[in-house]
Amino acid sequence: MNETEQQLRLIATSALKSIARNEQIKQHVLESESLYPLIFRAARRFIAGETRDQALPEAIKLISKGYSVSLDCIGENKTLEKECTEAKNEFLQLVRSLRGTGHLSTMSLDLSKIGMMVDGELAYRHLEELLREASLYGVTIMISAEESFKTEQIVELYKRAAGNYVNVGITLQAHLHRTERDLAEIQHYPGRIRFVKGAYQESEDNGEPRSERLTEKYLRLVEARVASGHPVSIATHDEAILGELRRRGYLGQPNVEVEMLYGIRADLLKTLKDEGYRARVYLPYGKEWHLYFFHRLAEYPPNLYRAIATIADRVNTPDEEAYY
C-alpha cells in the first residue's frame, strides 16, 4: 500500500467511525422502512440476528463445533432508567438461556446500556443482579470496553463487582495510554481479562494509533496476564500478534483463549481451534447494530466493498472466511 492509499484508508476509517457515532444518522437508518433492511442485509454478516431466539441457535451450533461463545445483546448509552431496566431484563433472560453451557458461554454487555449513563449505582445494582443470576448457571459476564471518558467508571465498577463475584471479567483496550496502569490495579482479581486493540476513535492524548508500538504494547499486556495465571482472552484478528504469541508458547497455556468477532476471520479461528487452542466467538445480536457495524467497516475499510455488493444483492452467500 503506497502513501496515498494509506492516507485515503485513514480518512475512510475516520469517516466511518464518525458515522458510527452520529446519532442522527443512526436514528434515520433505524427508523427508515427502506434503508434499515438494506443496510441490515450487509450488517447481517457480523450479527447473529435481531433477537435472542435468532442468536441462540447459532451459539448452540458453534458450541457443537467445539467453540466457546460470548453472547451480547448489543447497544449502549441508555439515558432513561426504563430503558436500562428493559436492557437488564433482556440480559437476565439471556443468562437463563445459557443454562447448561457452563464455561463454553459467557455474556458480554456495555455498562452504559444498563445504567451507567444515568447513575453509577443503578448500573451496579443491575450488574449485581445479573451476576447473582449468572452464578447459578455457571455463566461469566464480560464487561465490554467503551470510549475512554467512560473507562475510569467502568474500571471502578468492575473492581467493586470483582470483589464480590468471581464470574465477572473486563475488557481492556491496548491503545489507551492508561491500560497498563489499569492492568496493574486489577491484576489480582480472578476474573477473565479480554485484551482488544480498541475500536473507538481517540485523541493522541488518550490513545496510541495503530503501529508497531501498539503491537508491542499488546504483547506486553498479554505476557503480564499470562504470567499471573489468571484467565485471559486474546481478542484480535492480527495474524502477526497471534503468530508471535504462538511462537512464545502463550496460546497453549491453560489460562489462555483466542477470541474473534463473529463473521471475521473464521478461517483463522477454525485453524487455531483445529490445532488444539481454545477458541471463542463473540456473537452479538439485537436491533442496535448501527455502531457495531460501522466500527467493523472502519477497522477494515475493504469490508465496505462487500457491504455495498450485499446491499445491491450482488452477494448471495457469505465468503469462505465466514464459515466456522
Ligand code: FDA
Second form
Amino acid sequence: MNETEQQLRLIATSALKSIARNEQIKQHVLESESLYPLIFRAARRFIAGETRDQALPEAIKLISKGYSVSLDCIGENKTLEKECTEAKNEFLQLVRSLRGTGHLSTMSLDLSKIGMMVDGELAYRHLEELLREASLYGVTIMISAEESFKTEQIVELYKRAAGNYVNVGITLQAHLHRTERDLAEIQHYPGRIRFVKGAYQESEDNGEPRSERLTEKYLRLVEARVASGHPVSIATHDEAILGELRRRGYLGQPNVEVEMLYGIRADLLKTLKDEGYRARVYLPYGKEWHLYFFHRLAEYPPNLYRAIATIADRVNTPDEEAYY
Ligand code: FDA
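What would the structure be for the form predicted together with dihydroflavine-adenine dinucleotide, rather than the form predicted alone?
And the full complex, kicking off with our chain again.
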C-alpha cells in the first residue's frame, strides 16, 4: 500500500468510527423502514439475530461443537431510566435462558445500557440484580469496555461488584494508557479479565494506535494476568499475537481461553479449538447493532466491500459462520 492509499485508509477508518458513535444516524437507521432491513442484511454476518429466541439456537449449536459462548443483547448509552430497566429485564431473561449451560456461557453487557448514563447507582443496582440471578445458574457476567471517558466509572463499578460477587468479569482495552494501572488495581479479584486491543477511536493522550508497541503491551498484560492464576480471555483475532502466546506456552494454561467475535476468523478459532485450546465465541444479538457493525467495518476494510456486495445482493461465498 502506498502512502496515499494508507492515508485514505486512515481517513476512512476514522470516518466509519465516527459514524459508529453517531447517535442521530443510529436512531435514523433504527427507525427507517427502508434503511434498517437493507443495512441489517450486511450486519447479519456479525449478529446472531434480532431477538434472544434467534440467538439462543446459535449459542446451543456452537456449544454442541465444543465452543463456549458469551451472549450480549447489544446496545449502549441509554439515557432514560425506563429504557435501562427494560434492558436489564432483557438481560435477566437471558441469564435465565442460560441455565443448564453453566460455565460454558457468559453474558456480556455495556454498563451504559443498564443505567450508567443516568446514574451510577442505577447501573450498580441493575448489575447486582443480574449478578445475583446469574450466580444461581453459574453464569458469569462480563462488563464490556466503552469509550475512555467512561473507563474510570466502569472500573469503579466493577471493583464494587467484584468485592461482593465472584461471577463478574471485566474487559480491559490494551490500547488505553491507563490499562496497566487498572490491571494492577484489580489483579487480586478472581473474576475473568478479557483483554481486547480496543475498538473506540481515542486521542494520543489516551490511547495507543495499532502498532508493534501495542502488540508488546498486549502480550505483557496477558502474561501478568496468566501468572496471577485467575481466568483470562485473550480476545483478539491477531494471528501473530496468538502465535506468540502459543509459543510462550500461555494458550494452554488452565486459566486461559481465546475469545473471538462471531463471524470473524471462525477458521482460526476452529483450528485452535481442534488443537485442544479453550475457545469462546462472543455472540451479540438485538436491534442495536449500529455501533458494533460500523466498528467491524472500520477495523477491516474488506468487510466494507463485502457489506456493499451483500446489500447489492452480489455475495455467493459462504459466510464466516459456516467455518465453526
Ligand atoms: P486488529 O484490529 O489488529 O486485527 C488483527 C487481525 O484480525 C486483522 O489483520 C484481521 O486479520 C483480523 N480482524 C480484526 N478485526 C476484524 C474484522 N472486523 N473482520 C475481519 N477480520 C478482522 N472492544 C472494545 O472497545 N470494548 C469491548 O468491550 C470489546 N469487547 C470485545 C470482546 C471480544 C470477545 C473481542 C474479540 C473483541 C472485543 N472488542 C471490544 C473489540 C476489540 O477491541 C478490537 O476492536 C477487535 O477485536 C479487533 O482487534 P484485534 O485484536 O482482532 O486486532
